[in-house]
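A single chain, nothing else alongside it, follows as structure tokens in the form predicted alone.
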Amino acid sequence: MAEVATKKKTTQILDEGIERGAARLTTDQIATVVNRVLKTETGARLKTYVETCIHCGLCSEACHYYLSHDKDPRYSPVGKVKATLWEILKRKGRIDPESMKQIALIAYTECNLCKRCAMYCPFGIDIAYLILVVRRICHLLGITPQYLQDTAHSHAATMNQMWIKDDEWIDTLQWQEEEAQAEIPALRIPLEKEGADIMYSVIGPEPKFQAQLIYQTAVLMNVAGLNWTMPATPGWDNSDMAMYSGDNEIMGRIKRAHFEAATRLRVKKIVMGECGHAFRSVYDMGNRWLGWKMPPIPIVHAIEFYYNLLKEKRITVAKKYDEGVTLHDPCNVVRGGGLHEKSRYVVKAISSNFIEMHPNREHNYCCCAGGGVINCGPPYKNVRVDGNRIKAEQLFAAKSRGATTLIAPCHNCHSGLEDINHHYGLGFKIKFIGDILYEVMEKPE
């Protein structure tokens, strides 16, 4: 595999959120918060992981940061836990503010919580959970990266990631409905329709920056003849950066709003757009914080939704996409949701030249944008792209075998891979599955 050069970091990043937060702290305050979290929010799971880990380092080869930094042990999963949580435990929480700043930077910007390392640990230790414990401590101490905290504030104030007002949300849906009616005159985007089979939910950036994805889905729903709706009230946004900032209280609020919107509309299931972190939040984390073993309404990710439509012949492909395509496996829907084979079924159904990248499926490398890292903002862009040279090499190898289009069925992956694509000059077209499906499906004349 060809190697891609890594650009070296030349400046130290000073994050206003972390700097100001740490300046207000004392060692005693830090110890109080640490012990509160350890005593009231953790238990046997944390104790088992900490006492089981033998520091063997077998998790190292799984981490894209470690591989991309010439196997520097500081970037290994065990190295990052040793520098953060184990240091906190060893000192019984008595960490000085300057050390907490470094712990926060590692936890928020040098781990994507992708859980690839857990597959390679001989004991199955979930290092992502350990790092989330550290982030929880950092949040309660008020030392969260500024951009990530701003996004969590947007969730808290407006129940969506992008500070979109209620009337702006409705206006966007009506705008996309009118655009789509130029193609299918009878098309509607049903709002607040009670008793529909499906409530379709999206992430905040779609109405803000990627409204064409709502247009494409509306066409898909119409052609398939589905009984669907979208909520006109808060609860439409399924994204959740509070989950990654450590603000579990806000995470619980926005997930409750999401489920309450679906319950109020009396739908049979929630179909989510192509977003991995939102799927993880709705399906696996937000519901658990609320005390629910499983979500109260079935959750279907877009990949499974497309799979079912093609399997049931609700839509047909008029002409397959003929450029060479390769598929990125998002961490949260593959390792977290097991949708790797269904995504391949869909991609093979809509494209005639599928080129598998290696490794793939649950062994695929993370995009380095998930886990809230991309939401830590522009100051950490080079940290991300330098931390994923291994992904660039993986993509370069797929391109050398004829792939020119990269399918990334997740918004964070899409954005992170765009950065890698430009940084390393790979030259891929990056698309969602929905982009190609809309392009190749049969539509009424």
Second form
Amino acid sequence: MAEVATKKKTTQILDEGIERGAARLTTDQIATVVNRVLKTETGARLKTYVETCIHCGLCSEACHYYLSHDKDPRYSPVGKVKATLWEILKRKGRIDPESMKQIALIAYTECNLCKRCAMYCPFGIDIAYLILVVRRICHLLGITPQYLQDTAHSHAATMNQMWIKDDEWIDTLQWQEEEAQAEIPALRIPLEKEGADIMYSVIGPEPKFQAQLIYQTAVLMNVAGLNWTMPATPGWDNSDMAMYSGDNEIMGRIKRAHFEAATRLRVKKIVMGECGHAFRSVYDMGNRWLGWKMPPIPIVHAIEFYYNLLKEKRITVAKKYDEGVTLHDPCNVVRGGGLHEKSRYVVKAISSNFIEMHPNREHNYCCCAGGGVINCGPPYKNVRVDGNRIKAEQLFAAKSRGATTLIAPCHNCHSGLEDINHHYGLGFKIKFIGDILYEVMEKPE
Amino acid sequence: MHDLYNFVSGPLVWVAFAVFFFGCLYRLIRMLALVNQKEKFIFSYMSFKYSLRSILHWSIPFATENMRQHPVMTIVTFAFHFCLIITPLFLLAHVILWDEAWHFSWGHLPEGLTDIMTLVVVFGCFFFLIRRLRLPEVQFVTSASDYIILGIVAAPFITGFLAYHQWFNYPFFMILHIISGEIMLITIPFTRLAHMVLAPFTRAYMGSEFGGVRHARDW
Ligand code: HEM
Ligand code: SF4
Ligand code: SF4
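If the structure you just shared is the form predicted alone, then what does the corresponding form predicted in complex with its partner chain look like?
Zooming out: every chain and molecule, the one shown earlier first.
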């Protein structure tokens, strides 16, 4: 018999959120919650997936965790389902709090819900969905990683991810407007403009840490001559960590606030910044929770927005970026939204030396930050970095063919790749498409 | 011996086929009823075009990335599944039995060929067994039931092969062949072998989600 890996997992992480949550639990309580979720919130999907899975292990090579841990079977997609959901089902929910902590750690920090494995399983079993069910159970049990829970609290209390107060939000926009007016005197960031064509929405961290991204978009909107606006009320933030913590109720509330802001402003569409998980939330999960098959208002991700601007020649390129660039395909907009050809069109339009990384498009490796894993905070940085050695190898291969700039059109990917870049000493400059587009576009003198 | 033979080749055949058909039907209806009851939204995402697109890609050898990454597995599993379904349907001895019982007949394959196809199925099961024992990612998710399922599938083919060649004790292996075939039919709807009826649906749903909502390939 082959040895089932016996190597110890990376050092046990003590997460206050999970530890304290588990300390309050009993096996009976866990069983009650598990069975309630299974009975009232799951149905044919869970049942059919679990009963159809033939235990063939063919999903293994889909997962970057598995590939990065020398093919340790505990990190294979089905291996993680075995350690979590199968265990829960086998014991009819009678899991002791100690084991439940392990289950929570796997569900929250060892799967990015990237759905790559759904493309590798011959039955198309959606393991990300199964892991989300486990997270839902953990959320209801109150054992969520502390940082992630804090973010979910922020969503609940402020309708944004970063505890930003309403006046701080408006201040930031006006500050960026003033800054940008030094470059383009007539530039405006129109707040609360009813009847505009576009509502532009961003994720909470943009006003908090990366206000220059709002500046860049404002320049783009103004140069392209678009009729746009941003809401001055809660609902401006399109991000959603509640979706990943398992707090579907809060996910619903924040998505409703977002869609309602757009409806109140009577815009034709929502354009969103370069973020992947936010796209998943408005286009896939949040809208469905609220009962919308597709988003109630057309959603245009930044990639598609740039694509349209360049295609319609509303923005022209003065001089292409000439360093070697490679492009990371974020799961949520590529496997989640099919934007891979559009992103290539844009990248080729703004840069002269594009180098593909392999695998790419739908088959690209996840950044290992997605699925809320990066929001589980610093305790899990090594989990992310060690869990994605394969990404470093993939990037290194692109680098050896001349790429020096890595474009990642997603916030989570950006931060996750930054850690990988640093840890493995890859030396990439990591940029958003918007960074380069702003740099190379034709601007009025 | 004769009584036993008459029983397993008479009433028990009826039982086996009935359980197989109604069992499969039950699995399908139960799944669809559950969707209807709890996840009705799934129906609204189903797309005929994208379901077919996905099923087609996964039905053609080497048409998917994962199949190309596992060439040996791909060849074995396609050969295995093909022979598994085709052999019993077009085996001369089976066709004759149908003809005798119902005066209803269809074409059959040369006996030399079905003999080889039987071995392909047995070899396939053996290959899956070795995979389970040797590959850590398969072994990790293997439980006793997986071996039992393999045994259930292999048994009718092994015993059928022995009976056909009349090696060892013919009547004994004939009876064993009939019983094991009946066991296989009966267990299909109630074990993971039900993937036979469920797989097209899981595939179709993922195909519809990827094609219709995600605008991405799922192969
Ligand atoms: C006609 C529809 C069927 C489809 C689409 C189908 C599909 C599959 C797939 C995708 C696998 C996964 C692993 C692999 O590629 O080998 C598999 C495995 C398997 N199937 Fe099927 N199958 C079908 C019918 C059957 C039937 C009728 C049986 C037996 C009664 C069967 C027995 C098995 C066995 C024994 C395995 C291998 C399990 C292992 O790895 O141990 N299949 N099938
Ligand atoms: S991280 Fe991605 S590939 Fe790995 S198990 Fe989760 S969804 Fe599947
Ligand atoms: S590939 Fe699919 S059927 Fe095979 S073990 Fe993974 S989830 Fe199960």
